[in-house]
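Presented below, as structure tokens, is a lone chain in the form predicted on its own.
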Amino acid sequence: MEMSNLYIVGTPIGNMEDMSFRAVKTLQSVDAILCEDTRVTRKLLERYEINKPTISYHSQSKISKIDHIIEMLSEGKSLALVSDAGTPTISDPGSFLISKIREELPETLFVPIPGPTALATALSASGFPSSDFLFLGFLPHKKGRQTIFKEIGETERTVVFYESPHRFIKTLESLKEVIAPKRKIAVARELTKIYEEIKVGTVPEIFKYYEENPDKIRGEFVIIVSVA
């Protein structure tokens, strides 16, 4: 068995020029490339010109899927794994293949190459404290929903969590239940894109703004709570 190595390169949460010199370079010297969506990675293959075959790999992928990934490794085959826009397996399907493959071949060379996040770029830009900070991906859409919303009220930390245009409001709703009036939150859409948009004000001023202009209610969500 031959050792493999796994490179977790990090991409474009929007504008393709954030792409990394060294991220380039990896996916233009690696066998192949482990995407959510082939279509999507084509593109960003096709700006940088880097010619290699995709496999998909996503949250519906079955368990051969990963079984023939882990050959391919075993063969010691070169292989990268990116997601359709930021850090692979931050809120991310790519967290429970690595996890298979540690079990599987725990010799494979796992080589993070690190590029965006949206949890950090919009955490840059709120100007509420970082240096301490809650996590939750996208929150659950209905058991436990009420329960993570009681602890983001009751906490003195920083909050960062995502969310769909979808449940967006429902959510600002939610915020204006637990949180005190005065209590901060920024709100960022469309981030490194054209129409990038930070807002940070109380709740129920996010929400008025948002009520205002709800053809802006599009893209994913970052929400960040600010210290009670």
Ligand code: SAM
The other form holds:
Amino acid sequence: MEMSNLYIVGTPIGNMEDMSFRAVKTLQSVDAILCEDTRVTRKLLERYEINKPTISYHSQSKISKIDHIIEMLSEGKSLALVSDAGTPTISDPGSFLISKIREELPETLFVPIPGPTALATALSASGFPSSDFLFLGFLPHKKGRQTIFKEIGETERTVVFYESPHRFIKTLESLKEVIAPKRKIAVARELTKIYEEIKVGTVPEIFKYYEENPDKIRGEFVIIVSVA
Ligand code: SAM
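Now that you have shown the form predicted on its own, what about the form predicted in complex with S-adenosylmethionine (SAM)?
Now the complete complex, all chains and molecules, led by this one.
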């Protein structure tokens, strides 16, 4: 059995120029690229003139797809895993696949190629303490939502999470109920893209801003709550 490599490759979160040299070189070198949505990744590959076969791998992929990937690796093929944006497995598919490969093909070499991730990008510009923070991914929509807000209200850590524009106002309302009025939050929207916007203020201040600018409740959001 040949030694196989799986590269876990970070890709841009909006601005295509945030692709690293190493990411490009890696994608040029592998036998195939596992993509969350092949159409999304194709655009990136075209931009960097990377001509490699793509294989779709997403959260709904069946176990037979994983078996196929493991078979390719066991034949000595080298593969790269990317997601639609940012770092694979960060609120994105891939960790189950990686754990399966670790179990079934432990001799595989896993090589992470670091790249952008929305949580670190947002945190870096917030000015909030970031040596000790809690990342919650997407908050639950129903079950456990109350509990998580209670925890956010009580923690003495900076808290980072992802949010969609549809739930943004509802989430601000929930935050208002649990956090001290002077505690600041940051809303990082459309990072690295044309309409990038980072707003920092208390929840009432942020509320007021979005009430006055409802057209800005669109795109992709990271919300950060400062320490208590
Ligand atoms: N793997 C990605 C990463 O490394 O950040 C996260 C993927 S997750 C499915 C998508 C969510 O990440 C979005 O709904 C948004 O909350 C956040 N996100 C991704 N890109 C963003 C951007 N350019 N600006 C703000 N938030 C972003």
